[in-house]
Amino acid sequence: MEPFAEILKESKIFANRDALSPHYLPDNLLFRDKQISSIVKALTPSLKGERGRNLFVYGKTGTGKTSCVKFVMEKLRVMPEIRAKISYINCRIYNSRYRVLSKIMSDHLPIYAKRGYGIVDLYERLISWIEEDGKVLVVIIDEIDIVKDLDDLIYTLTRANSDIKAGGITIVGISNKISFKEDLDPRSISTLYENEIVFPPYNSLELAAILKQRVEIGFKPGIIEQSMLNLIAAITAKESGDARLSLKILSKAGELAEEEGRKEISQKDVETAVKSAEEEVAYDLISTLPEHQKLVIYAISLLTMQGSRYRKLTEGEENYLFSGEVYDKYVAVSNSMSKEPKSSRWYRKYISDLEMQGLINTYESGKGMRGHTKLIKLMYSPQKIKATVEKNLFRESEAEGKTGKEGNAGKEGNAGE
């Protein structure tokens, strides 16, 4: 029974582990007063029961977008004079138009969220519910760019405002990519009529203050020195300004100290936690990539494991791949999954996006290596990336009842291509 007794022992390090989670909402969100005020101002007409403009909130991961929107919503929920109804939708889970509509119905009319109702039925019932008393529904769509049929979703929600005789729907979209609308159909963009708020990354001083705020709640006294918080903040600010990464490093450092039975976090704990946390964030990021970016990085992982067919030409180039062979592999994987591969122009954009997010590295080769070409290198374990994409993409296809060629893609990958 000793191992089980160990589980129940009081922690020497942590006072409240939840406070170190990026999902924890403190009573005060530091350095985001301006953004919170902008969100409230943009939503004021909707909250009064009037049709307002849609709101789009942009910023890199860990800049406080979701926390600020949730903070505003939590404050508003307890105000009796607020006339709007609110639905928060996490698109990592609800990643299609049907799932988004089902979640809205589950929040407000749960009897209609059961399986069996089609999109038209849900849409008509939603409109009737809004028209009953002229209410406004505020739909918060977090990581909106992940929705697979986003054009259809936006068209449905914006079209509803034309069909609703009294009341309306306001969209609050949250995205890591300010450019995500470039992928939308022009007709969808023309219906949005939105406000926009862009969240800047945190700097090192801000990150250090955020960490100190969480340490005071999450750790017991004297566990970590301010110099260690400054170190975590400096490392994270240099990389991305991502508060989530800072918190992940802090939490991991605490776990390392606790595993060794110490009551203080050392610099070594922090340095070890940095490497571990960066990998975890990378694999989390891959899970949120749009479908075709997932297929591209999947192709890169397969080729990295297999080895470039031009490996003799890239000898001494640290396992770089030729951009052309990666594109060919991406096309093959897409076809095996019955997905229409994008053009080479879109492929180049995906490569640029993956590099910007730190998942790959590229450089232009000099003359003489099959001419002038781009070389690509994966920055993380190909085996882990392959497993992450398969878990994400292929299991999702199975859950939706898709079989056939997709299954062959998974088997092809498992064969070690």
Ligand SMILES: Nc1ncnc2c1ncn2[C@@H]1O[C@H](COP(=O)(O)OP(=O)(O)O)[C@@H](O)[C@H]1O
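On a predicted model such as this, the values are computed, not experimentally measured, just so you know. Throughout, rigid core stands for the largest set of C-alpha atoms superposing within 1.5 Å between the two forms. Positions refer to the first chain, counted from 1. First, how it differs from the form predicted together with the ligand.
After superposition on the rigid core, the Cα atom of Arg187 is displaced by 2 Å or more between the two forms. Put the two forms on the same core and the Cα of Lys238 is off by less than 2 Å between the two forms. Once the cores line up, the CA of Ser344 ends up 2 angstroms or more apart between the two forms.
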Given for the second form:
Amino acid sequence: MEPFAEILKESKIFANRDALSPHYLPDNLLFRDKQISSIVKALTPSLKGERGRNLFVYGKTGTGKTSCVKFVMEKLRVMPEIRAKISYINCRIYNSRYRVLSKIMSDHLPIYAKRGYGIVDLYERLISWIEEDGKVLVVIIDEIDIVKDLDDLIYTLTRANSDIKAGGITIVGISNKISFKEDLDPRSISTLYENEIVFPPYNSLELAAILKQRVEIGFKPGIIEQSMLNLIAAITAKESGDARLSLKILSKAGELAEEEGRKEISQKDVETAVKSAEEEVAYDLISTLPEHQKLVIYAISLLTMQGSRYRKLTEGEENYLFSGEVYDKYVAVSNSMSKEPKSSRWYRKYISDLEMQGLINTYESGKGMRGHTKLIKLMYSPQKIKATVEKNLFRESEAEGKTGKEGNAGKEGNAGE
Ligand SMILES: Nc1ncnc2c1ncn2[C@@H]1O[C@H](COP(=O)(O)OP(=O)(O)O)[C@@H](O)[C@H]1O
Ligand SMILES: [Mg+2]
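Starting from the form predicted on its own shown above, please give the structure in the form predicted together with the ligand.
Next comes the full complex, this chain leading.
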């Protein structure tokens, strides 16, 4: 029985571990009444069986977008007067037009769960299914910026609407990234943005209340003091206002106390949890980067491990890399993976995107150091960044049915020097 004793032992800390998982949906979402009623209002025509306007939901990570939209969906599901059909699609899993269309079809017609239908089959079947009885389909596309061929997807759904004789499709797009808009076709933008709802970041009082709500469901009584919740809330608010990060810190702190068999979460637990939760968020972010940004951050991690070629020039700041050497490395890495490298104009845009995401830090060198040049510093462990990108690139090329040889790109990338 010895090895199984652990399982049966009751937790000293957690009352309901589930309540701290990122997928848990609380019964009551705090501070979001306004956003929830805007979502309901925007969807009302569709829910009554008319084709409503499309909706775009935007806000930084952890501002409650997914939770609010799911909350509305759950409420609607149990209302018998709702005529619309609803599909929720998470683009981390369904990241192409084909996958999104298959997911919509298999949600409503289980026979389409099988693979192997062509895109034209799916499209025609979708149209005839909607026309059968003039349905309205609401498609919620979460983290829509990850869809590789987004213009094609939007085009297909818009086209479907004009082909459909009775009924129609309403699109609800959700995104954490505002800058992805720049890469979209203007027609896609005007389709997506018929209606827009913005989710602001939470302030520290709001985060503290969200944490308190979760502590009451997830933890046993008396495990954590209010001052610790305020500390977590203040740190997270200063950084990003991301409720997911707050909750991750809380749950990690709980695990640390649990591992040591304590009945209370200490300040040290919180501090340790802050560090590891922030790292996890950064590594998680990498999986949502577009391919070439992944390649750039990969080049940066390789160079950081190797050390800058110009180390002597940047004395006292040896972790900084020169923008030019990073670009060369990026080109070498892309070539070794048989990907066409983008021009340096694109590269500069990637660098500023990566900085916006907090993965790197940059500054302009003063005069004297080979003129003006941009210096770049990786904000996280290069080993971990490298491993994360490799895992990601691997997974994607497998999904596309290519061989996974790219994993060695790091080594080959060096050959260019
Ligand atoms: N207003 C809120 N009240 C309670 N919990 C919230 C609230 N907003 C966000 N959360 C929690 O924070 C986490 C992140 O929210 P999520 O909806 O996934 O954010 P987003 O989709 O904007 O990234 C989830 O675990 C969610 O339960
Ligand atoms: Mg989300």
